[in-house]
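Next up: just one chain, as structure tokens, the form predicted alone.
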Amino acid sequence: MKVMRETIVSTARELFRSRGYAGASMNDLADAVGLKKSSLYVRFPNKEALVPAVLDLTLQETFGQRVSASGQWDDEFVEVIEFIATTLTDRGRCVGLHLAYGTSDETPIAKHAVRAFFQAHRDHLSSILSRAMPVDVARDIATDTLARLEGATAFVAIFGEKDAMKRAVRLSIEEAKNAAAAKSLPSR
């Protein structure tokens, strides 16, 4: 049986985000995608190695195509924000996060995975609000924002409360808007 590797690492992925790092294995991952074992340790050598597959699959959806058709740096920061949001609030939690809290120094590999994805996110979010805003402003908005929406899904996979992803989508939102404004207002 012929498994495409998108479907093995799409597959470990939900398996990480369910279970986390410690509670995926690698036989249930080949039970899940209709593998030997032996056959899945020929692709990936251990599960660890499955991390920056997972994470990279993560980052390109998130970001890979997305340009906003205004070409406007609001529109495009809304539009990657809400989807991130849309994201962890349908499944419920982050990837990202999950694994960084299974992830440790005996696990290098995928540490250093968990740290570039989320300074992916931080400096893909930066580049977009740097065009409205000094460099170290729009870091801190990126660092802002991703803490907002990270913190927000906690609330929704503990409590369902989805009221509070829109509102750290808002607050972000004004957040950038206002920094924005600020800059472009006369210096006295």
Contents of the next structure:
Protein chains: 2
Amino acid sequence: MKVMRETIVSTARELFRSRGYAGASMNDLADAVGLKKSSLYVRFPNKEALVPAVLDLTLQETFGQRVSASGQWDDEFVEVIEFIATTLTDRGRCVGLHLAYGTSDETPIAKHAVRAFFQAHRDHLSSILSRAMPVDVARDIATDTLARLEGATAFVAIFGEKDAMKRAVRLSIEEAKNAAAAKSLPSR
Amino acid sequence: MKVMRETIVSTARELFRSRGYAGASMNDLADAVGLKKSSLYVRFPNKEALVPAVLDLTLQETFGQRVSASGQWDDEFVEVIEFIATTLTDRGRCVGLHLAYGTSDETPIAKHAVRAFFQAHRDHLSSILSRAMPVDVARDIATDTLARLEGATAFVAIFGEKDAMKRAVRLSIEEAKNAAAAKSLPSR
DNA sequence: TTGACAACCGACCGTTCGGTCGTATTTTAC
DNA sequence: GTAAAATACGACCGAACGGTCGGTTGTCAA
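Previous: the form predicted alone; requested now: the form predicted in complex with another copy of the chain:
Complete assembly follows, chain above in first position.
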């Protein structure tokens, strides 16, 4: 019975998310998808190659073919932020961050994939925001928003608290709207 | 030649910080401190027992015998926040978060130690802030401050960027001072 | 000088790790 | 129907993992 590539990748994502790169073994992954370890190596040359696949899938799910209802920058921003926040709250951990912490110079492909993953997040958010504010402000707000969401995820992971995530979402949206308003009233 | 317990613990911290719980091996630790693996097991019953030791040491360094210059709550808050931010920026990773992500139900002692570690951080910050504002506000601000610092650390880890950390420190201090001011002017 | 004790080490245990290879089975294309 | 290609598997590799144990070395008080 053929096992879909996407099944392998999304299962690998679950394992990386919950156990990290070093903690997730190829055997665990094989068991989880109902294959033997050797069969995994037909699809992926090595463990490290799973990392870009996992992050690309996640990126695709987050930003791929997203249709904004109104076409307004703020609606689009809120939509993306809430999607990310919901995912992080539900899963309790961020795959990207877990892989960022879990990769090193010994796994250069994985390390590069992690950089690209976060860079893409920042670029996407930044391009939405820059419709309503200068690009340098947009970039900082995009960065701070992602940082807040990552940090709030830690409290979900450690204490199971979801309040910090709610505040992170609210404050990030407020910050973005304030910055957009400040643009039209430059000196104030 | 006797090797100090603190040497072992702080070296274990470096390893946990850079490679995570699963990625740091007892052999690596033994090599790093100039011992053989078997000798480590004289001091620590198992790998997991290193985790509370590492986090206790870190907690001690962060909050132990800190003497505030002025006795003002805001000076004390700034001092602690900047100490944490400096450490996170220099090391590029947070041991606590890496261990939080790297421990599970299979390592209950480590998991508990991580919870205690973050709870202690929140409690300490919260108690400083609650000198100038209601306790529930203090607790939220303490949480958000820690979340911001953790999130900013991710950008240090991934891109080597320190700007996000600077903004995190500045915004957290502003937020705390605003909340303190709002207390004396309740309805505004 | 000796005895006791803490520190340390080498060898070893069973298990798991990432990864390889030859082969069997199923699907697809003509 | 049959050949080729895709899919999956069992058996295996050397290395590394956490952890144990019997024995050697160094320190120091009596």
